[in-house]
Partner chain sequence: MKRIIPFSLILISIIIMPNLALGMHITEGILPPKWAIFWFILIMPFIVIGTLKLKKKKREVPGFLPLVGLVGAAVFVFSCFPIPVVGLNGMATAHPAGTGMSAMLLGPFVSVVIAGIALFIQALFLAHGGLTTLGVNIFSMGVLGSFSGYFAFRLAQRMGLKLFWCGFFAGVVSDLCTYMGTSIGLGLLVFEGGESFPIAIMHSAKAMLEIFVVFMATSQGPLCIAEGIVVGFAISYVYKVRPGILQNLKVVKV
Amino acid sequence: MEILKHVVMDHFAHRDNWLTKIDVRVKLFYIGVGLILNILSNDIMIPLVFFVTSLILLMTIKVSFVTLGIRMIMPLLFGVFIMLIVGLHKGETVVLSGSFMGYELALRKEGLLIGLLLFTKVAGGVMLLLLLSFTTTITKICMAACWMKIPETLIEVLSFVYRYLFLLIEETETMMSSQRSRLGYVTWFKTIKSFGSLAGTLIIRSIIRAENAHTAMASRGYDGGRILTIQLTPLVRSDYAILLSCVILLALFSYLGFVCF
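In the form predicted on its own, give the structure of the chain above, and only that chain.
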């Protein structure tokens, strides 16, 4: 559970550095437009540029490669899986062929190129989201969502999900320690059985905890509505300067990706 705890902890966003000081609305504009360009790109150049740029920005606030690697493992594995699947089913030019369990498999050049584009889009998009999560707390994101007139119900759900996620992790750690003390992970069969029991128990306890939390809040007069007591301050001159820089940077990326390549 240490890896999971390391992945979801937002202690980086609470640090004092130049990226965390940037207004959340400016960062959301850059990330949002960047994700749109990343999805619409027909070449691997734009996703790679966003990937490298985000990586460099995170390096400036001393985020280690190990920390980024832990968060990128699953998305990159899915990207490789997608690239292989597309390579096996699309195209005509065979690059590599072989047999597996009696089935003839062939990787095709055209499919691999399409899969590579999808892989770079996954890598670039995830790195953009990591840039936001490493530099912005969930409270500021909720404040920006409120400023953008997002329905309060969605903001409320986001806040509670994030709040109780850590309680769920603590509950999981306690249960895993209990199972480990009873030799629940000594063999492969016992490990699978322990994980199954752990998942079922967590679902039941999550439902019970949600009902108890709802009862406690309702008994104190809470019937939904605004949960944020702090509002965002108006943008200042430095925020507009950074916003203009983001617009110029995104326009440059768009030109390089859609015109030059």
Second form
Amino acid sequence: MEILKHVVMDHFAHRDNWLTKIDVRVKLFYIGVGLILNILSNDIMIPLVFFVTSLILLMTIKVSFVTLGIRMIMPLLFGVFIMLIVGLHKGETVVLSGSFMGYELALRKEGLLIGLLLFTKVAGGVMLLLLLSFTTTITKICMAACWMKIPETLIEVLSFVYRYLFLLIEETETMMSSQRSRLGYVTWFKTIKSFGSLAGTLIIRSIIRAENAHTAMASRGYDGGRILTIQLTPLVRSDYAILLSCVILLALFSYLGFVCF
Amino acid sequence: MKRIIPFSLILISIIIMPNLALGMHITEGILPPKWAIFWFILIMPFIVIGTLKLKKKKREVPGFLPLVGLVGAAVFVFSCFPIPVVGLNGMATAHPAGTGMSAMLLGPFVSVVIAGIALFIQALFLAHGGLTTLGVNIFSMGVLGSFSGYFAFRLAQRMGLKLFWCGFFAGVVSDLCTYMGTSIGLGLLVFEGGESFPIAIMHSAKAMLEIFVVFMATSQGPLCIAEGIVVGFAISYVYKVRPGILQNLKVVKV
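Having seen the form predicted on its own, can you show the form predicted together with its partner chain?
Time for the whole complex; same chain goes first.
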């Protein structure tokens, strides 16, 4: 369950710093436009600029390289995989060739260059996402989604999933430890069988908990309506100033990426 | 010899990469805008129908949303189980898709919504997948995974198979279809508008096949079977301990 420990890393978003204080709508605007520019770029310049600026911003709130590295490693490896796949299928100039089990494979220069662009887009895009996740809680994202008129039902389900995820992770880890102490993971088949009963128990517990949660919520007045009790405050002067800075910054990046290069 | 060494390294990388990269989610930045928009348009009807079904059910059964949220969270945790890959003697682990399980319990349309929410959380808080690639990931994991798993389960039930085997087939088929969806999404990256349509399709199909073979030949082939067995055991366990749950969710007949 090592992978799930990263989910708990949203504690960064609960910290009090200048990035977490920025209004969620302003951040979503910057990240949204940034992601669009990132995939629109035909050159590695824009993705690299997003990568570096996001990295610097995260450094200012003392997010360590190790923390970022753990998050970045999988997407970057995926980027390398894609670079190789595109390198094998696009272009004319062969830089490396050979056969594998009778199957002819050739890496081409043009394909590898396109792959490199994709790799930088992965780096830039993921860093932008990390900038959002390290500075914004899911509750604020739900509030922004409410403001953007996303269907309430979806926001409710998202809130429920996120709210109970941590409880279920904890319960799963406790059950896994118990199974391990009873030699539940000594062979492959035993492992699979243990995972089966673990998944079954998880379903049973989640359904019982859902019934209890609904009873408790109904007693407090829940009638199937919205569960978010906090609402976003109107944007103030400082938010508009940051929004304007974001627009200028994004325009500058676009100019650098699309016009100069 | 000079060429063989780097080439071998590349091949090893190709084989190892999907394990490390949790190949079922296409990561942020990979898709060009046209494909990102295409996949979003493709999944939109499923999300809309799923949301409408949720709304309708919420009106009928007031406790349905907490149930969907909790089962969604349970399936999310299930999808993070580190299942050891049998051929590698526990050196590598892979993660199940989980959509077969949620489709069996909540129906395919609601399962698409659950998958979308799970993918959104994963994109933000695990850096797996992404926001611009959410469309293709929902298509492969949500749409293909849920519908194939659901229909495999129902078909197996109609054939009169035991509950374990029904769950097994749902798990195997949904996992296979999820990877097929990811391979389609990635294979289409080599589709070039400049080429004639049949040639472009042929190039894409070749890439899809290669990616699918890489996925299946490494961890995901054995994982399909493992996920099937886990889902089979899980559903039989629930039926043995609390049959009422499956009856209430209309997974089995009373």
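We call the rigid core the largest set of C-alpha positions that still match within 1.5 Å between the two forms. Positions refer to the first chain, counted from 1. The structure displayed is predicted, hence computed values, not measured ones.
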Quiz prompt | Is_shifted E110 between these two forms (CA, 2 Å cut-off, rigid core) | solution = no
Practice problem: Using a superposition on the rigid core, decide whether the Cα position of Y185 changes by 2 angstroms or more between these two forms. | Solution: yes
Exercise. Compare the position of the CA of T172 between these two forms after a rigid core fit and state whether the shift reaches 2 Å.
Key: yes
Self-check item: Per-residue C-alpha deviation between these two forms [L96; rigid core superposition; Å]
Solution: 2.7
